[in-house]
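The chain below stands alone, shown as structure tokens; this is the form predicted on its own.
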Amino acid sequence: MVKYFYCSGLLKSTWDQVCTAFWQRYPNPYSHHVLTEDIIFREVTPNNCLISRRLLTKTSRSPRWMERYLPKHMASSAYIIEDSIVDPQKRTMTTLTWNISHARLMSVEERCHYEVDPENGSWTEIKREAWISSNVFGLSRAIQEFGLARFKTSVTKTMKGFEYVLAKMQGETPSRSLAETATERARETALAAKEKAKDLASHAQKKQFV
């Protein structure tokens, strides 16, 4: 079984501008995730269409009740290909990209769609796919689950940083504001204690058992 994403996007600028931001992303105040990214295939086609192919790096940890499944060098990143497709006729970009760490245990596919919205010829729709897969008998919801659930974050965080770098493109001054920072450190302290005291939850039924 596989779950399944969607949604749909505005950027308020240009398709020329979100084109030139999506090779300018990181870093950014939203992707401290992204350690390295290299273009390994790039080529320009017959019809004048972009090809280009990128590995990126990203740091991914993994809850405690995941990780035993994973080798410890593995277990706090991740290998993403992220092919790239540009038609400057058409005035679309497409991606896909998936992961090539840690796939038998969970595939994270994603499809995006940049054209000019057709209500306002100045800004930018994106229209995102998603498709999340595990093969891990007995544990495949969950992971798939936990996956759905980090994927619509990462989601909100990419939106994020696409806008601080157009904004900071077109002379703005991109901030992150109190509230936003206060707000994702207390929710990645709440994850980190969640994970934290099922841990203890788990050494405990051990020892009772012992």
Contents of the next structure:
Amino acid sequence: MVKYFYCSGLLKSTWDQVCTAFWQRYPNPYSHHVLTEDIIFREVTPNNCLISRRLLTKTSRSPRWMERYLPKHMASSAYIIEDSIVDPQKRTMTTLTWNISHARLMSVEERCHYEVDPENGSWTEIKREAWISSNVFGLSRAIQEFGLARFKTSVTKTMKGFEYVLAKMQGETPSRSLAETATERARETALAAKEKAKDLASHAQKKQFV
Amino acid sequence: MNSVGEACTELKREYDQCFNRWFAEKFLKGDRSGDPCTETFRRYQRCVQKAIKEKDIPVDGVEFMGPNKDKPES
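Got the form predicted on its own; any chance of the form predicted in complex with its partner chain too?
Everything in the complex follows now, all chains and molecules, and the chain you saw is the first one.
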């Protein structure tokens, strides 16, 4: 069973600026959970596309009820790979991001497509899809719900992070309140998600004892 | 931003600076005149690949865009 998510968003900057910002998005005020970032592969293909692989370390941020299902020796940080193809001729960028640790607990794969907004040539449209799955017996639904809720919060942070970096690149001073509002909203969403997932988890656990 | 290999952060910053300039000023503008960053990239990669091995990070054998198979919508 897999949870599927789709959304599309707009950034009010050109495709060129967004792609440039893509490589400079960390750190930003919304990315405190991203600990390290490395390019571990990069090449320009014969048809002049840039392919890259980025390795990220992020804090694991699982709730306590989930952490009980992690083997004790497992790292408390998660490793994520992001592959990308930038095509400067077609003016498209496609990225694929997935976790290479904790995958049996929960696997999140995200595919994004960045292209020039068809309604406004100076803006960029981002189409985002995600597949969230878990194989833990008896808890997969709760874990998937948690994963989906956390993913939605991440999307908000990602877009805010992009806007922040783009504003900085374009010489504007990004407003402090943007960062503060985001932290507040992220906290609220995370709390609501925590409660919902906790409910599901305790429900699932109750069922096991019936 | 830090590298996963603590010793590699400086090399990473050096490479990033070179890459960001090349990417915005040459690559996106269709200038194919060549990559000025190969040397700094090589130095950075030597360091970071070593760190990845030492920390046992499971990056090997993962095909580029690997998980990009057709997935069912739930």
